[in-house]
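Just the one chain here, the form predicted alone, laid out as structure tokens.
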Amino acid sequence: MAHRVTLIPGDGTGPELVEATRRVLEATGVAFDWDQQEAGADVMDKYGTPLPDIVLDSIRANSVALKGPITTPVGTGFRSVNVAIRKALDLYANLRPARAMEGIPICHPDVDLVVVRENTEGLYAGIEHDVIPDVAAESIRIITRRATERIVRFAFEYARANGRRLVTAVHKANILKATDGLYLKVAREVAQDYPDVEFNDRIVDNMAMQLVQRPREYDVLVCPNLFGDVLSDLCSGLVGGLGVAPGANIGHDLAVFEPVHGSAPKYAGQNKVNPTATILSGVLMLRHLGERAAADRVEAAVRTVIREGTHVTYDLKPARDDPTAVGTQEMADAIIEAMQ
């Protein structure tokens, strides 16, 4: 049978990243029944918001998305798609792996992370006012047991299906004493239903001076939503940058991949940008769906194309203005060709 799966091609650049990622997908043999659906920037004015109803309907049916970047307002404007479909459906692990591949330059070529993010709570519950209008804002950060406690045990889980080594807790519990201090207390309680996986947490601050001098030593970072968000990008720069970053959306009964990287409407519509990340995020959705050894090919490709490094994008080339390099299309059409 098909997999049934919601296709949400985004803005900007989104919709080439999804049909690079969808031909890709689909030659590895199996089977798939695309619910294409319509968000983002491009559809304000014939809807009145970036995020209709049936985007979240089709989602429910379906239980599994696909989604290209959306562009989020800075300042201004619309609240975050992404921010709004996690809500919605509860989807409250956000998963975001970095690992190295050879033919990328990076100082620690062995870096293989994942971090676990919360996704529903802290800063981007988005309970924020004015105070006294351009002068000062005030934004609410909750923290509560039961996300922390599911989050964590995610961690666990992934950390314990996936034979991973060590889970580790960031936060700022020194100086949010209340709400980190009860994000770190509820995953030190977790933690002790793991035995088989050790357990250690780390300041924000420095972990982020962590993982850049000695990434080794880290496996599964859980954290909450903000510290979550930065240190992913900042693992992602430690393996190549936001083109290779992949990303997926979790809850109970339903998943949402979709690449970590922003929509980067500049390049829209010139076949430019690098297709890895949103790529990388199908193969997590193959993984999702049971279908391994596809994912498992895919994956294998996408290294291969990177590894030999002449169908690639011009970010993997060693100069960005190298005249070799292919448009998003034909480095999906060499991924394509690297998994016959």
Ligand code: NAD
Given for the second form:
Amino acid sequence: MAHRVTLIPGDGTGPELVEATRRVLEATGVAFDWDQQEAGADVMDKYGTPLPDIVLDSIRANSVALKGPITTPVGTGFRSVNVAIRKALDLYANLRPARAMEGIPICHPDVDLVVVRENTEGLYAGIEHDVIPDVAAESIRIITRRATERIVRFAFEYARANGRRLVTAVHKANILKATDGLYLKVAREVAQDYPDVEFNDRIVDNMAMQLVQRPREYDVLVCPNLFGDVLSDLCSGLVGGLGVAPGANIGHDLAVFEPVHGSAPKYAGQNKVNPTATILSGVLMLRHLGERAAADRVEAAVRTVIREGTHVTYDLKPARDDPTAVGTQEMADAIIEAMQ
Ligand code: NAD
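Since we've got the form predicted alone here, give me the form predicted together with ligand NAD too.
Every chain and every other molecule in the complex is listed next, the one we just looked at coming first.
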């Protein structure tokens, strides 16, 4: 039977990346019944909101979505659609694997990290206001026992299920004694339930430095929302940049798969940006759907194309203006070809 999946092309470069990914996923032979839904700035006029209820209803009905990035106006304008989807559907775990691939010149060729980011609270709870307009503003950072316990448990369960050896809790409990103090206390309590998985903790600034110098000493990082957002981009940088960094937002029954990167609007419509991050998000989705063989095939094909280095986008070439770089759809074609 076909998997019914909500497909959200997003905006900016999103539609071309999602199209490339859809073609790769269909080339596996797995049957999909796509339920396409629009969200973002372009639907404001029609629905009066960038996130119409129909989109959330579709994800609730289908349980699984593949999503392209959606632009968020900076400083003013509507709130992030991406954050709103995660909060509305209680997709509390943001999973961001960062694994080195042969063919991408990087400092540490054996990086294999997974960032598990808390997705519903912290500074992204969005409770902020002007105290005195233009003079002072205030933001409230929420950390709860409930949300911390479930994200740390998710990290340990993920570690167990995927043969990972170490979970590191990232925090700033030396300064944020109430919020991250609670976070660290709960993380240590949860760790007691998983004696088979090693546990340690790191202060976030030290963690950033350690990831740059000694990433191979780390494995699964479990982070409050903002730290996870920042460190996962750092981890993407370690393995070749945002163009190759996949992600998943997972709740109890629902899951939305999307790349770590944003809509890269300056490249919209140019068939230029790297489809790998969105395709590898599709690989995470295939695994979630139980289609392990198809997932392995796509991942192997992506690795082959990147290792060969001839049919890759500009960001994977030694020089950004390399004339031999191919476009988004041509790289997807090469991945499809490598699957045959
Ligand atoms: P971005 O991720 O769009 O771009 C950052 C840099 O990475 C740019 O230089 C861009 O060209 C490059 N890049 C991104 N994706 C790439 C790809 N697939 N291949 C090659 N290079 C790639 O981040 P930004 O510029 O800070 O944000 C742009 C918009 O995206 C903002 O409105 C932001 O709010 C939004 N955003 C959305 C999501 C999401 O939908 N989940 C996530 C992050 C940012």
